[in-house]
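Just one chain is shown here, as structure tokens, and it is the form predicted alone.
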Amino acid sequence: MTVTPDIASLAASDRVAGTLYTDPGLFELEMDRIFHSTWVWVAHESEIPKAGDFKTTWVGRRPVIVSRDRRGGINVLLNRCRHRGASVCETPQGNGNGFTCPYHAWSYALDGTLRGIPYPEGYEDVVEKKDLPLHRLKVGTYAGMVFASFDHDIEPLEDFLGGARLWIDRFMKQGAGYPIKVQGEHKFRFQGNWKIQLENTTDWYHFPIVHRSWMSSVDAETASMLSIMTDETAVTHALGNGHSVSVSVAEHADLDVDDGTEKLQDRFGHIVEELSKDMPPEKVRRIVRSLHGAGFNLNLFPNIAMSMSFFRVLRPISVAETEIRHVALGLDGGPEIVNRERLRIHEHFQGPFGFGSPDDAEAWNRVQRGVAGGADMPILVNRGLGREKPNDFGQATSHATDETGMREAYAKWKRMMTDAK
């Protein structure tokens, strides 16, 4: 396998090499130097609320289990038996007392401790159970978001998130006083490199072009809300460490801020009527204003987007294949009519038969096919470079249709890929 020798030359401030999408050697290095070395999102705490709850997922291409133990602690464990290497859990999500390898029935507690070895004769003075737990990853949580890393010496999670923390906090305000919870998800794969999707989250340049069918399928108020091409309040901020945020609906960037002049959408009239039976007007207004989620897309390098009202999680499969999970969000303990409406909104765009995601996936597939025909030609990420300016926090800022977020992600990619430990 040949790896392009001069990695630093592959990512400039205004363009990246097409081989970033096509070189298998680079992909293998990305798995090692990025996904297996930094903080990677693995779960939301609402997915494992009770002791014994678990889910299986991935960090890069390594299978892991996210579990809540009897003391309430969150563990992220490599899904690999310490005996002969079999995975110890294939259930996507559930509740149990631990994990048992199906090959030779070595059993592990929820925190990964090795509890039992069948027929222990022959292991006397050879195996100490305390020495063979499931491999534990370093775990960090912020605002209900669970991250893990194979690097136990990594910087604290809050430092890694840096300027993105403000926007995570704002994203969670769409709960309107209720905690956010995961309502469900669906997943699909596209035939393209993972970075193609990473670029997409803060790319509003494509929205009125790729998503014309969605724009024509919704009411005029919703379409107008997301018509941002000439909206000067629609901006993208580079947040550092590869993270970025693209604000599309400025009046919903902080849902706690409401001057009372915004008209609630007519399409939600039935919800206003139902909630008004038991809630004061200000609470009804707060909930209904949040039905579309927060007014921005937040990209957290390398694998999760907090996109208005849902999570988009990417998993690299190979240099030219990526799995995407779209995670629908709701209000934990909130009105059923509200969570049902949020699911309908999610399905209309992000669902497998929606008007948004299938068009995105087609565009991503076409990028991979096109680049494969000319990998020696660069990918341009220079839109808005001439009008990019620092905001009050010193963060590079430009219009939401500009490629500021992509430049931030590739700057982080370049640092990680050329700073091998």
Second form
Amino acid sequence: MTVTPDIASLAASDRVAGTLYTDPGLFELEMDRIFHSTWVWVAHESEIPKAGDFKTTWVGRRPVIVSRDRRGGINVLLNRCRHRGASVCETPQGNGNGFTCPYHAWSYALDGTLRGIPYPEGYEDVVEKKDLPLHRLKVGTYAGMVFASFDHDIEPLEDFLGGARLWIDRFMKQGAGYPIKVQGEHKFRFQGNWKIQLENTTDWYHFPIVHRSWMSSVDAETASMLSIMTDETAVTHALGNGHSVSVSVAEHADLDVDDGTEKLQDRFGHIVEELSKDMPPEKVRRIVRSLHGAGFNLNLFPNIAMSMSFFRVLRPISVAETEIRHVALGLDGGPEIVNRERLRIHEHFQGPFGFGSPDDAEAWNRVQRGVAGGADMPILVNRGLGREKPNDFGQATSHATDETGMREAYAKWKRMMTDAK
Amino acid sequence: MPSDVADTAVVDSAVVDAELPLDDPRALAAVSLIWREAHLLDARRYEEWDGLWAEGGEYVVPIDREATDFASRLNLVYDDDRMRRMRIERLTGGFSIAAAAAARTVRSVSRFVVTGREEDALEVCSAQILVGYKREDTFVLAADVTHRIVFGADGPRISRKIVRLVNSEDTVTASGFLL
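Complement to the form predicted alone: the form predicted together with its partner chain:
Full assembly next; the chain just shown is listed first.
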């Protein structure tokens, strides 16, 4: 293992060392100091709406279960039996009364309490069940987003999210009066370091280049909506704590604001017609304006992005491999025709057969391969430094094609990697 | 997008044998078409592949292997004629870096079973094993495939193809090719 002694020197304000993508020692430290310490997104509440609902996922490299108990509480539990270490659940998503280890049938309640040990006489005066619940993580929720942390003394989630909360609230407005729900997800891996993806969410610089084939496959109105290279209203803000937001469609940044001048896209004509049968025109307009999602990509350090109409979740597998999930969203209780259209929009871009994701994955893999060419050569994240200025909130702000968001993420990375407890 | 299509091909499962009925010349014609399709896809001759489809064809790679109502859930591929042709344009147009660096593939399709018969159509299930290669990495994708082959004046054409990957609910890594 090669642990570089001086981590601080690896990340300057405008560049980072290529070893950040390639050093297995740094990766191990990242797991401990970032993923196993900070708030990590694990679920959206719509994935576990009812008592007994659960899903399995990961915090860093550790397997966890997210469950809804009988009292409605959300639990995040280490998916590891307290006896001999077997995982107690391998079902991606489901509903049950609890979790039973397949090895010796130790059984746990939805909140992780150890309920039963078979043939308990062997444990008389040895084990007290109350001492051996599934390991619990600290849980925080904001606007339906569920986060967990192994650090029970961590700062409150609201403080961690800080300046990002406004944008989370705005993101949820694409529900157009309905709560947001998860509608499924695409899942793929790329051969590259997790931070390559982390950088990408607020990187509009790559969009017209990497996604040219997608741009040429959509209608002119959608392509025009995302023609941001020369759009001065397309800006990125550094939100603190490693978070950033990149606004691509300024008129959709707050979907409640509508001056009435925007023409609804022709491609949604059939939806307007269908909804108009039993909905007032202003509600139809509100829903259809939200069909592409919010007009921005919000990147929350370290593992979740709220990108226009979907969530992007990253899971580090190893220093050179990362799993990506693109979570499709819909309107809970909303019109079926709208939710289907949103699924089709998601399929068009996302996933291993989408018109966008495979090109991203190719670019990211090329970064990982190229960076092997010189461990000491820096990765440049200095685009826009000369035009970056604070906005009214004091947040560093620049054009959406600039690398302000990456600089924010790496500043947080540096603090977490060097402020080890 | 394709409308919801009921499973029209399965007419009477009690009557339908899980065998390739060699006495039905249409079965061999269908298998021959499916093999030709596999050949064209491996060769990335997508324009010719498009010519194998009947008008109104439905091409689906679902995530949920049990799904029959594809429209109401998220799929990996859910194409009508328009979307399939855009997909071909993407793969051949020269603007996609993933398509330009597409994995090389060799697939075999076998274990043919006729699972539905109609006057003008057969439903054929098969196993597809695809071996892909890209940049030092060789990988396997396995799938249960269902074709609905219609027999019209132009000969057999694909009217529906559903590719159920064994790992569709887990991570699927594909690069620049079609199943």
